[in-house]
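Encoded as structure tokens, the following chain is the form predicted on its own, with no partner shown.
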Amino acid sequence: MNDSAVAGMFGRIVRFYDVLNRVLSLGFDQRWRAVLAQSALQAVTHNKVVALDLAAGTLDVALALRRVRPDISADMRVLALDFCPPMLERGRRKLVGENAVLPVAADAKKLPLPDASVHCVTMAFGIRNITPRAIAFDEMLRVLKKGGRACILEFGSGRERIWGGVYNVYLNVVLPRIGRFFSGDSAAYDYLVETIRAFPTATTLEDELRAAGFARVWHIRLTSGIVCLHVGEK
């Protein structure tokens, strides 16, 4: 599927993407957020922190950087971008009295952003979207300024045998018909499972992003293995 069909994919979804993401996780991906928001401001010691949220989505992500670090939160602007502007303006509706959250509509793979901009990158279920996926890796690294994190949170290979394969039954079978049930597309969360079934495993995952440049690469298995958070320093 190229880009526009998947942005037109995620537009159609817009208005069930939310309450489906909550359902679909039995309610774990909210702290799946959390562990991602903190985990790229970890290293941050400084005020003036400029964060970058790519696939940034209906803003969930964008948001927890703004709350895991109070320390800092006050001097914090977060960048959201993503490449499918309905998502972005329906995540704007929780940005009521929150305007250190700046919404843009562009593309991973060619950020409008000088080089070392930012102090850490994150991303939430988007790098299956992205192909290749070397591009958006290249230029997560060439915008982070040195010494700053790339995280990226991703479901782990649907390959891989989770709970004694009962998470597989969950992912092939019943995922998808609660997506369809919910939204009417079924195209939609077809094009979920079958990108879930092909992703990399975590070990491979880790070879592109040295492959991109990355000094410091590992991941961290979350809920048994369901997903992944991929971490990679400048």
Ligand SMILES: C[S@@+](CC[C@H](N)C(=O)[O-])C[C@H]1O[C@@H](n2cnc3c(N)ncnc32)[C@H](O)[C@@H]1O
The other form holds:
Amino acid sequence: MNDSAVAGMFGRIVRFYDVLNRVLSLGFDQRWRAVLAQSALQAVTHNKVVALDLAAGTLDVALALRRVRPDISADMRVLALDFCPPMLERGRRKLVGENAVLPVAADAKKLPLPDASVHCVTMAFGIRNITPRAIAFDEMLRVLKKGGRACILEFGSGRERIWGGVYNVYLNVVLPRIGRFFSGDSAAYDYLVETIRAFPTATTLEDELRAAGFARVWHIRLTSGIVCLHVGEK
Ligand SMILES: C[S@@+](CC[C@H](N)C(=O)[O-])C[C@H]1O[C@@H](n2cnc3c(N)ncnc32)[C@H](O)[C@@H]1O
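Hand over the structure of the form predicted in complex with the named molecule; the form predicted on its own is what we had up.
All chains and molecules follow, beginning with the one already shown.
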């Protein structure tokens, strides 16, 4: 799928996106985003922190970033970038009383930001949709300040058997049916499963982050590897 088809697809399912995330992840998704946000901000000690969330969607990661470090949140700004404006518009509804999150329509492969301008970069469930990944990794590295982390949350490879295969049946059979039933968009949830199946292993992704120039690279499996947190430090 090309970029405009991907943006169009998210624009079509936006009304159901959040509720289906909660249902299809059996309530795990917000916990995964909190782990992502914690990891991104763990090494940050500064005041006046600028965090960048890419493929920000309906702003759940941006809001998680605002919540996880109360000690620095008063001086933190979150730039939330996505190339699908309807997703950002939906997310804006969650920003009542929250002035430190700035939604911006932009492509993760062409960031409208100067070099070394942000303290951390996050991306949840976005990298699967981006080709070639290397361009997005180059951009993350370019805009990060030295010592900053790029933290990428993504499903593990759907080819790995998890929970004795129960998860794989859920992924291949149950999840697309529920997604199709509620959203009425069979293509979107078939696409979700296809991109999870096609996604590389965690070690391949580590190699790609190293090749992009990240100095320290590691990953952490969450919920038996259903989801993986990839970290690259500049
Ligand atoms: C599965 S959603 C994830 C949204 C959000 N991060 C979350 O945790 O719910 C993927 C998002 O990535 C966005 N996206 C995909 N490719 C992109 C790109 N090249 N640049 C910016 N956003 C992109 C889509 O518009 C969509 O909102």
